[in-house]
Structure formats: structure tokens, C-alpha cells
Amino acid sequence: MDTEKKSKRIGILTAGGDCPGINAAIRGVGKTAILEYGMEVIGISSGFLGLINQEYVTLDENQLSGILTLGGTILGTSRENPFKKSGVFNAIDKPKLIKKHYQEIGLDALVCIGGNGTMRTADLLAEEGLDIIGIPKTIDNDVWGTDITFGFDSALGIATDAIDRLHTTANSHKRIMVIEVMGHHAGWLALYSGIAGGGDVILLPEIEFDINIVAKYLKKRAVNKKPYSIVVTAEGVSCPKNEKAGHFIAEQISERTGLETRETILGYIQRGGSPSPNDRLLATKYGTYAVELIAQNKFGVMVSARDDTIVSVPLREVSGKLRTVPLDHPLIEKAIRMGVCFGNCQV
């Protein structure tokens, strides 16, 4: 181990919504930094708020043991955006304060674990002169520049299990069941869980749907002696302001078909609990690779999965972009061939 590697002091923070796998990523970063490179690891509390308020703790190897399977984040999180005007400090003061505290703590690098908003903030802080590495996480799987984010696989399992369970209730009562899953702007979770769970209708934010087409499709299923139907919708599909997508769609289906319809909104349950084995593996790969980049003094980048390989992409390319479901996605095509309705199909 050389002196330069031993002397590095790195910070880790987790920002935005919690999701399964964050602690696995913290562990991957921390253990690799300490054991492989002899670095000192500083855990920043509550996302960027921890840098603003100087709330942090030194992490040793013992504190990183036993957290691989834990949900949530041992560091805490917040949605604090230091470049947005709010609170005591204005938009100019917060970034300057973060930079000042970054220097006072003596950090040589900062690892930011988060989703789109976090990567955008990380890029702006990199422009301020901080040495930043981003690690993408979100159950929505909508971070641009990577094939997959950790958190998605765990949420997919939870959503699919819920759909599986709704099949039995729907069949017993001969109902239409509408299940709302997360996904404000991207429908990855609705698409994958909808297909994995055998959904009959799948509604995505990327595809404009006609509720009349959905109703006609469901009535046709009933006429054809299909005893029940499952509708999977992303929370971000188009519906009246302040209306929950699941409630609105269920209400509209009931009015237009006369068929008994119920909605289930999964909500935060999708973000909680222990990460799946795949998310543990991906988060660990991301964490260990982030430290390799720090050791190489390669900053201003986000760790990324591309074609089963872990690489890095510039934060500048990621910032402000969203990875949505393309309309020609192979899963959409295959689902349509199996008779699944996306709300714009001809019935």
C-alpha cells in the first residue's frame, strides 16, 4: 500500500428516498476503502444536510459489518437540495458552506449515493471543485447512464408478489383489481411487475392511454368468460390533479363497465425491507468500483452498469436526464403479442 492511498479521507452520504441496497453499497465502499486502500471513511448524516450542519462520524470496519442485509440507510437520508432556495441559507450560501465543511473535515473525495436529484446535485458540487463519485440507486430504475439501479430488483419482487396475491382475491370475487406501483416519470416497475405478475392491462407514464379503450378491453374479457382482470398502473400516469392514479382508474373502470373494481396502492412498502440478492450484489459492485475510481483520482463520474460490466460515466452527461421506457422496448412488443393492453391498443 502506498502513502497516497493510505492518506485519503473519503466521505459517504445517502440522499433522496431510501431503498433496499443502500447499506450494501455503504459497506462495499467502506470495507474496500479501509481494507484494500487503508483510507479513512467518514459517514455523513442525512444526505447533504449533514455537510451543511457538519454532522458526521468516522466509520470503522466493525460498524460496516452486519449491514449487508439491512434495508434503509445507516447514515440517514434527506431530500435537501443545496442549490434550491429554502430555509435559513440561500442558494448561494449552501454550496459554499458544503465546500467549506468538505475542506474543514479534510475530505479527499465524496461518494454520493442517490437517484436523479442526487446525481444532479453531485454534478453541481463537482463544478464547485469537490471530488465527487456518484452511485445510482432508486426503485424507479430511471437514472440515465446505467442499465440498472440497485433497489429496482427488490421493489420488483415486492410488486410482483403483491400482484400474485391479488390474483387470488380477484378470482375469488370475480373483480377487476387495480394495483398502483411507484414510478412518477418512468414505468419500469409497472412494466416489469405487470408482465411478471400476469397483468392484463399495464399503464405507463410513457404511453398515453385512453380510459375508454381500457374499459372496452376489460368488458370484452368479461364477455369472453374471463372471471377477473388485473390492471397494473404506474403512479405517474396521466390523471386529474391531486388524484391517485390507482383510485382514479378504478373509479373510471367501474363507471364505464359496471364491473366490480377495487384498487390497491402499494406505496412505501415497495421501498422497505431487506434487499434482494441481486441488489446486494449490484450495490456491492458499485461500492467497490467507486473506491477504485477514488484510488485512481478519477472524479466527477457516476458508477454505472453497462452490458454486465461496471464502468463510469461523467456526471455532466447524467445530470438533468431521465431514463424512461422506450416505446419500442422488446417487453412491450412481447406483451402486446400476448394480448396485454397498454391503454392504446385496438380491441
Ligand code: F6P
The other form holds:
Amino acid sequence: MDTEKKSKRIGILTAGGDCPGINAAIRGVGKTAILEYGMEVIGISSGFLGLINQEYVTLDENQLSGILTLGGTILGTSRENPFKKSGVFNAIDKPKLIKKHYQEIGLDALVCIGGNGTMRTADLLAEEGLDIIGIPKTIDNDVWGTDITFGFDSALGIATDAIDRLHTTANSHKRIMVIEVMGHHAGWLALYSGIAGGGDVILLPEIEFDINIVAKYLKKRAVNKKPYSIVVTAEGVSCPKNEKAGHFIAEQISERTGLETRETILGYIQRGGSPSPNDRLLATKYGTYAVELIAQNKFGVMVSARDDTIVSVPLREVSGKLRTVPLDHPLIEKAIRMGVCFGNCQV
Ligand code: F6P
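Provide the structure of the form predicted together with ligand F6P, given the form predicted on its own shown above.
Full complex below, order starting with the chain above.
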């Protein structure tokens, strides 16, 4: 009997910190799946929480139109980690519940859009037998296995614009302006926006800095009649617990140099708003390629960009790893040659 081939039913979820470009990725997956492969697309709310609580919505062309330029995620997100052991006795077996609901919906594949934590959970679910494709997103750009995550370019534009604006006010008041950008474990945003924004001091989690060296460098700039200085720091640099890096560094500079200093904590502004054109392009490429992999039954992988080519990498190779800024990164070397201080230079 010629049984009609059942079209695949795929689920999409978005987990972890939001960022511009997620909806462009959802659109890339959804439109390709529906129009090219006749698949059904199920949107899962609030990351892995939606699979635990059975919160789903069917995504058709209507839901997918008008979202390319929309910031955030139409599905909502959460930092739910189903494999995290909760202290509550006889806590529900969340992975088991996820697997049960995955089967009850009749999913043939699950696309997980997220950062490091999401890729780790995706890998563990793949080991449980679910057919998973990961799509890397985060403004931190710290997902191992890909040259770039979408969200980074948009945040870079926001951070660089903010630094540009600090130059004018710093120059008016002849002040030192410290700006803290996001990047908990990796300094990609601080490095790139620091250079793009003309930062004089750039502090990264990857480089142990000496605040005395920073102060001496800034004092020397003032003595050499530099009207103001800009300090760009990642939020994840070493500083006292429960203290914002930007505040701590500004306070230390002011105390050690006697120069008028102010701080700006850029925070969640970097995660908001419409995606940059580059992020829309990258998210779309990731989304369409994820569906091609599903059509080829290639699972347990994360889509990734390698030297401007979209490829895939096994989730087990990504899981638990972090892509930090290498100390020999060409941009660091170039910046040092241009006189930028990373807090460990001889001044
Ligand atoms: O992972 C991206 C990120 O924005 C980090 O840069 C930041 O430290 C973290 O998320 C903030 O997490 P939350 O949104 O849970 O406060």
C-alpha cells in the first residue's frame, strides 16, 4: 500500500538570555520547514520549561510573518535547566517528563536556540534519544564550536554607540568615563566595542589586570594633557563579590588618581531592540541550515559558522565548553601596539 510519507513535525524552543535575532532564526527555521519541506512547526514556550509544562503553539506562516526585525523571542525564554539537581526531595524527573511530552506531541526533531547552557542541555537530551539540533545565540559570543553567535553584532553596535556618546561628555567635563559592557565569562564584547569605540583602557575577564597599572596609565595620560580617557570593562572581570565591575573600577581609579571619574553600566540595553542586518542574515542562515540537517536526519549537532561557511559540529564537542578570547588574539596585539592598556602593560 502506498502510504503517504508523514511530514515531519519539528519543535522549536528558545532558552537562556534573550538577544536580537532570535525571531529571525525562528522565522528561518519555520518558513524553510513549512514551505520547502511541508513540515509542521510547533513553538515551545519559555525554553525547556514549555516542554515540562506542555506549553506549545503551532507556528504557521501567519505567526512567522513580521518577526524578522522583532527583538526578543515570540516564544519567550527561561533559564530552566532540567538536569539541575533541585534540593527538593523526590523532585520531578524533568528530563523524563520532557522525553514523555516530546513523544506525546509526536516530534521528529527539536531545535534548541540558545547559548552555552542550552547547548549543554541539548546534548544531554540528545543522549536521552531525542533528535536535537542546536542553534547558537548570545550577545556574549562565547559558544564554543562557532566563530560567531547571532546577537553579538547587534550588542556590539549598541555598546559602540554608547562609547561614542561617552567621548563627548567625557571631553566636555575632562573626566574619565568607565563603561561596563556585558560578558560574564568572556570579553568579546568589551574587546570589540572597546576598540571600535576608541577605548584607552580595555579590561577583559581573560586578562588579570592590576588596578595600579590602570591608574598609573590614566594619570600619565592626564599629565600628557590628554583631555579625557575612556575605560571599557567586561562585567565579568575580577572585582569584589556583589559589586558591579564598572562601579568598582571607577571608584578605584578616582581614589588612586584623584581624577574626576564616572561610570555607566550598560546592562540589558545590549540585549534589546531590533537585530542588526548582520544578525538577521546569520540567524536566517542558521535557521535554514538547521532544517536541512533535519531533512537529512542529521541530529545531535549544533549549526555553526566556520570561516564564513555554515557547518555543523557535534553537540558533545560543544557541551560544557566556553569560547573565551585567546590572549594572542590579533585585535589585542594591534590594540597594544596602538597604546591601549589592558591593565597588565608596563606604563
Ligand atoms: O548570557 C548573556 C547575558 O546577557 C550575560 O552577558 C549576562 O551576564 C547574563 O546574560 C545576564 O543574565 P540574566 O538575563 O539571567 O540576568
